[in-house]
Amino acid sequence: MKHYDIIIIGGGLAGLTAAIHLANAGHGILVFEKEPYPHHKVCGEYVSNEVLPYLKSLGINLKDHKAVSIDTLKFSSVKGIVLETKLPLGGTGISRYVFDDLLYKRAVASGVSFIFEGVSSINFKTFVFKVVTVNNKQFTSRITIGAYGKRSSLDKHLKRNFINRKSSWLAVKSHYKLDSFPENQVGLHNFNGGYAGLSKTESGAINFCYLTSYKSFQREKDIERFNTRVVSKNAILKNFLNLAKPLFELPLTIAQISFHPKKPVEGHVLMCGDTAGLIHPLCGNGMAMAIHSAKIASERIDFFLKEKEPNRNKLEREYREEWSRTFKKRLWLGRQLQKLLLNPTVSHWGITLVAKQPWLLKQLIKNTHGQPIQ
């Protein structure tokens, strides 16, 4: 049974960032990821510039990989209200296909080990974690990080409270080609029962990703029909779908997305990224939050492992506290914004108010994003 300093379950943005950070600090790391790189994931593929300085400190410069600079937000409602504003910090457009792969290659170069296999259980006993894979391979570690995404069978294994609550959200993603789409713009467009994001990636492809409720989707039961009969009620989205050429054979989907509050520590496992808390996509900050949460966890873990007398209770308490200070307000505000946008009457009056007072939109953006991190 092989032992590591740290086992990370999930090789997305949070898991890979933590792996690089901790390997650079001299620790032995094993990452479990179900699927070999590169691969596409359902994601808005817009990362806030607040994390770019930190990524550079890890040796990752997104501009070296043709990432797109985005400085403008265009917002539209079903009833035709259109707002446009400059983003306070701006963002970067890059596909998860490229982003995850470059992080993976950096992690391998830093000495991180990978196993492309699912994990069935995590157990903590006598200061050691035992991690068992779906093929019954067993490994141990002093620290385990959960970075396996929005939901997993591990959530049931760890008896996390949110997993038994109803999750009625579905996300759909595909890439399209449309030469006339502005490179510097991210779009957020409301439709009945959901909202969609549009932004360019490093390849020139436009990422079209939307979130909708099951209630809204089930009336149509088919993505193409739903796009035609529901999504296209928004004039900007209708025009996009009519003109753009799909690049995927079929859209990617993910179901049962939960926005219910989660705990950042469960069963002594430190949770990062979406595993710790999922911000509503309309805030455009999920990728940056995943990376930032990995930084917070990595700094705490590095200190814990180098202490002469490590205190696990202190590690967990301080991570919970810092995670909550950094993200809890953003997550709460995201839930309120989603309630507003999905209520046709309230959203119409709210959007009308913002249209008359554009500074309100910038203030909302600032309150769901952070300051640049080193």
Ligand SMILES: Cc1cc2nc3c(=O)[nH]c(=O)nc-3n(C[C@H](O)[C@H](O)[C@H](O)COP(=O)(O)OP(=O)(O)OC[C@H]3O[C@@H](n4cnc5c(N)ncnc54)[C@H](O)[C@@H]3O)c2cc1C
Contents of the next structure:
Amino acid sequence: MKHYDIIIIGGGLAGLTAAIHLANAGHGILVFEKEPYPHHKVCGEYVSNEVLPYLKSLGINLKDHKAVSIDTLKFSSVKGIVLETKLPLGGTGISRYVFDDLLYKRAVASGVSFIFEGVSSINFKTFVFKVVTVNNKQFTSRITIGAYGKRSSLDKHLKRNFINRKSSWLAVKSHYKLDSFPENQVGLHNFNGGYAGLSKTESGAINFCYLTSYKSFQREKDIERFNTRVVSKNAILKNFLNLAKPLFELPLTIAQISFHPKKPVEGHVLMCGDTAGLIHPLCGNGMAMAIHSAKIASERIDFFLKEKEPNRNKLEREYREEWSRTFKKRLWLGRQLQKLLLNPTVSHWGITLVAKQPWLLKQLIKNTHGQPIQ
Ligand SMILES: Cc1cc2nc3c(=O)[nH]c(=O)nc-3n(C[C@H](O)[C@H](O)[C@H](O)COP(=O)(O)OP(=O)(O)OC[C@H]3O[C@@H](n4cnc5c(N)ncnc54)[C@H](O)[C@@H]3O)c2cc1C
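I have the form predicted on its own already, so could you send the form predicted together with this ligand?
Below: every chain and molecule of the assembly, starting with the one above.
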């Protein structure tokens, strides 16, 4: 059975960031990822600029990969109210196809080992983790990071509370070509039961990604009908869907998206990114939080592994506390905003108020985002 300092389960943004950070600090890392790179993922593909300095410190400059600079948010309601505001920190448009792949290549260059197989179980006994893959290969480690995203069979295996609660959201994403779409703009457009993001990526393609409740989707049953009969009730989205040319043969979809609170440490596994908690996509901060949580975990783990007398209770307590201090308020605010936005009466009055008091929108953006991290 091969032994590593650290095993990371999931090679998305959180897992890959932690892998690079910890490999650069001199640790032996094994990442399990169930999909080969590169691949498309359901995501709005708008990255908050708060993570750019830290990514640079890991040797990743998104601008070297033709990522797009975004400084304006355009928001619209079903009833036709349109708001535009400058984004305090701004953001970057880059596809997950390119972003995850460039982190993967960076991780390989830093000496990280990869196994492209799903993990089916993790057990912690006498200070050692035993990790078993779906093909029954077994590995051990001193530390295990859970970075396997929103939902996995591992959550059942670890008996996590949120996994038995109903999750009533699904998401759809596709790339489109539309030359007239402004490069510096991210759109957030409301429709009955959900909202859609629109922004440009490094290839010039526009990412169109939406989140909707099952209740709203179920009535129409297929994506085309849903786009025509529900999404297109918003005039901006109707115009986009009429003019833009789809670049994917079929849109990508994911279901059972859960926004219920989770715990950042379970079964002694340190959880990062969506595995620790998913912020509502309307905040445009999930990727930054995934990267930031990986940084926090990596700093604590590096310290733990280099200590003469490592204290696991202290490691877990301090990670839990720092994670909560950094993200809990943002996650809570995201949940409240989503509730407001999806209640047609309340959202109409809320949006009318924000249209009259534009500083309110800036405050909301500020409170759902973090400060630049080094
Ligand atoms: C509709 C929607 C739109 C969004 N838009 C935005 C946006 O515009 N901006 C933003 O910042 N955030 C956005 N987000 C959030 C963002 O996508 C996530 O927060 C981010 O992807 C989290 O990264 P992660 O590394 O935690 O998880 P992921 O990127 O999901 O990575 C997890 C990885 O683990 C792998 N995996 C899963 N199970 C196993 C297993 N058992 N064994 C091995 N590997 C496994 C998966 O294949 C995957 O590659 C959006 C989310 C949704 C749902």
